[in-house]
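A single chain, nothing else alongside it, follows as structure tokens in the form predicted alone.
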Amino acid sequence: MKKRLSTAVFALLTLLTAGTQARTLVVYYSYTGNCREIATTLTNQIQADILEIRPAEKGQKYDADNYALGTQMLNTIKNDPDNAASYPAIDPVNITMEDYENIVVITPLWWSKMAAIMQSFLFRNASDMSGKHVGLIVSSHSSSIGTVISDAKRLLPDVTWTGDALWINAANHQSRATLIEEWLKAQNFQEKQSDTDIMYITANGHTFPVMLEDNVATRELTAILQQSPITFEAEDYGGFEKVGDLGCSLTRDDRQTTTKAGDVVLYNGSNIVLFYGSNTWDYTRLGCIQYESPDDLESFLKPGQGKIRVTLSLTAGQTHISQLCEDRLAPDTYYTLGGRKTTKPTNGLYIRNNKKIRL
């Protein structure tokens, strides 16, 4: 179960979760164990993606003898921290940086340095983080950690520290959901760098806003509509969504989904899928219809009853929440994701000012 969290750092776990917000990815790698756990109780304070990075070969007793063969490995990087032959070959990671703006690293101290499975995998990404918020937790047993930070931002010239690093040993480790939660605090951490996460979606006389998906394909489709409004003709398919040809082709990140009513995805990179069911396929997500009823839904996509005429925009139509569009300046107003004025909203989404904000 997730902790609590108090009142004064909600706002910035908003900033990481939101999806308005930034896309956070959690980096570790561990040896004994404590990185591991640290990363697991900052993920259950945030909403991340998580990637464990891990030696190509399995086994090895860096601790050995001293740290004999953990200090050699350190002892070849600083002897030539330019050469990628100096750091440890470490397994293939699956990740593409550009879909983050927010990376932290969260590493174990070797005899004063950043361990070299953790330099290793810096090394390799610099130039994918460069431009990215980067913050930094160290663990250690009892060794302070100015050297681990001087490492890091070795290896990342051209990143944006989000603030100073956190250190957390031994005698504190069981301490370190407050730590941790003190920590993000501080931490100036990169809104979304997109202008909005909300599209609008308009066929037979009505409007809803679709809450977008942060992908490669939604930011593509985005900068479409930043020019021009989309309009396609959907048919039904199976008996549980309207499906039709964008135009254009969008990058895929096809993954096996199951979805819902009200669920937009892309199919084969060129056909939006308008879902009144459900069907389980490889699809990229794009984002969910915000509808209040099944009504709403079966009025607006008419299931079964033939092609329909669909626009896709970034601003609100004129019918459904024509409201929106004319008061969206107000800056006291809010509607509901369904597009109902409410003058006393409570906790959860709304939109104002034509974004999406949460409360």
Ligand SMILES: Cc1cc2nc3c(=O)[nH]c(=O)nc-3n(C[C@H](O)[C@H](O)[C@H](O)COP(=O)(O)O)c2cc1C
Given for the second form:
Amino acid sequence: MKKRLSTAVFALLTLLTAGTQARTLVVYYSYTGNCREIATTLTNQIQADILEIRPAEKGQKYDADNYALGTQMLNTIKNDPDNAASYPAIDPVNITMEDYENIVVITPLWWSKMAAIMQSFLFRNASDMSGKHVGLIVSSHSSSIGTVISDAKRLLPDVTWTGDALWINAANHQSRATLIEEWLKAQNFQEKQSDTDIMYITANGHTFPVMLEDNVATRELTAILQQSPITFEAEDYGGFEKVGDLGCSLTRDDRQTTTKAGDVVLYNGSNIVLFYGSNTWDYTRLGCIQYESPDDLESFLKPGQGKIRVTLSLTAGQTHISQLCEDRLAPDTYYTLGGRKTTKPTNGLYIRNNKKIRL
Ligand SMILES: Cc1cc2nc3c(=O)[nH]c(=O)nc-3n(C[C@H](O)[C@H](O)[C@H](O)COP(=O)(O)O)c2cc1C
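For comparison with the form predicted alone, would you give the structure of this protein in the form predicted together with the named molecule?
The complete assembly is shown below, putting the previous chain first.
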């Protein structure tokens, strides 16, 4: 974090920096430098890769002769907006859109429209940007930005807009850091770590997070849990596990696995096994219960004491939860993976607002 930021922006920063690589792209075009300054101010507040769009033809004076060239470029687009040839050539860009889930577009306004150079980039990259979460910042001297927003929506019909566009103009450009900070708070960027990274398991009045593996079976399971929680009965087997029938089959990716206490695996495609001991067998790993102490796991799984009723859910609120777990899940609070509340999270994995995040 490069600057002192408010808590809300810190939260957003966390969201935008989750994962090992920057997953937010800030793309800007700037003719006279204002959008470049805005991009710099923004990337001082969030971790993001930055991409400048440059016209292929250098040294053009878009504002000469009462903005004649800029006007001409915009008219060419307006007359045939679906034709790639209407858009000015730009330098090739060296980015892989797949690497990003969030994109912030920063563009100047020209004659109330989006600057032709940025239109060119969006037109050429619309399909790669489809499904991304996109925010828009527009810089003008004084004209309002409604038509630029329309241009953006025309050029990127298949993105999810993160919220209202931010308008920065000559009168408030100097206050852009505050404007951007406020704007970021209201934007709904996509989190890298999705809900599918954690499920909750409840038994005997205790709820614990389960850190999920990323495989076909866990994706299928979380898709089912998105509809509703699953409850099943599990009983002791072999002196090391509780096993129950999930009621449906998941795709197997069985590998020889030596389990440890807390592991959750798929056996035979449709049985869920919860380990309080260890076994070596061909299983598909589903995840690991995040418990604090062996006593936690014991009072939860009750080894050797017969059938228990187990509920799997994506949100702890859908399950029968103890007071402790309600407390664990207070919003905007950081918890260790074991469910312990922490006020000073350091680097590592935490649970916040029901999601796993990496600090
Ligand atoms: C070709 C052209 C047309 C412009 N048209 C307008 C306009 O209609 N209204 C306005 O308020 N600003 C207009 N501007 C000013 C820019 O929107 C403003 O200076 C913006 O901050 C420029 O961003 P930049 O410095 O990143 O290029 C125009 C600028 C150019 C070059």
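Each form is matched to the other, and the largest set of C-alpha atoms that superpose within 1.5 Å is called the rigid core. Residue numbers count along the first chain shown, from 1. The structure presented is a predicted model; accordingly, all values stated were derived computationally and were not measured.
Rigid core fitted, then: does W161 show a CA shift of 2 angstroms or greater between these two forms? After core superposition, the C-alpha of W161 moves less than 2 Å between these two forms.
Superposing on the rigid core, is the CA of A170 displaced by 2 Å or more between these two forms? A170 C-alpha, core-superposed: shift of less than 2 Å.
Please check if R309 moves between these two forms, taking a CA shift of 2 Å or more relative to the superposed core as movement. R309: C-alpha displaced by 2 Å or more between these two forms.
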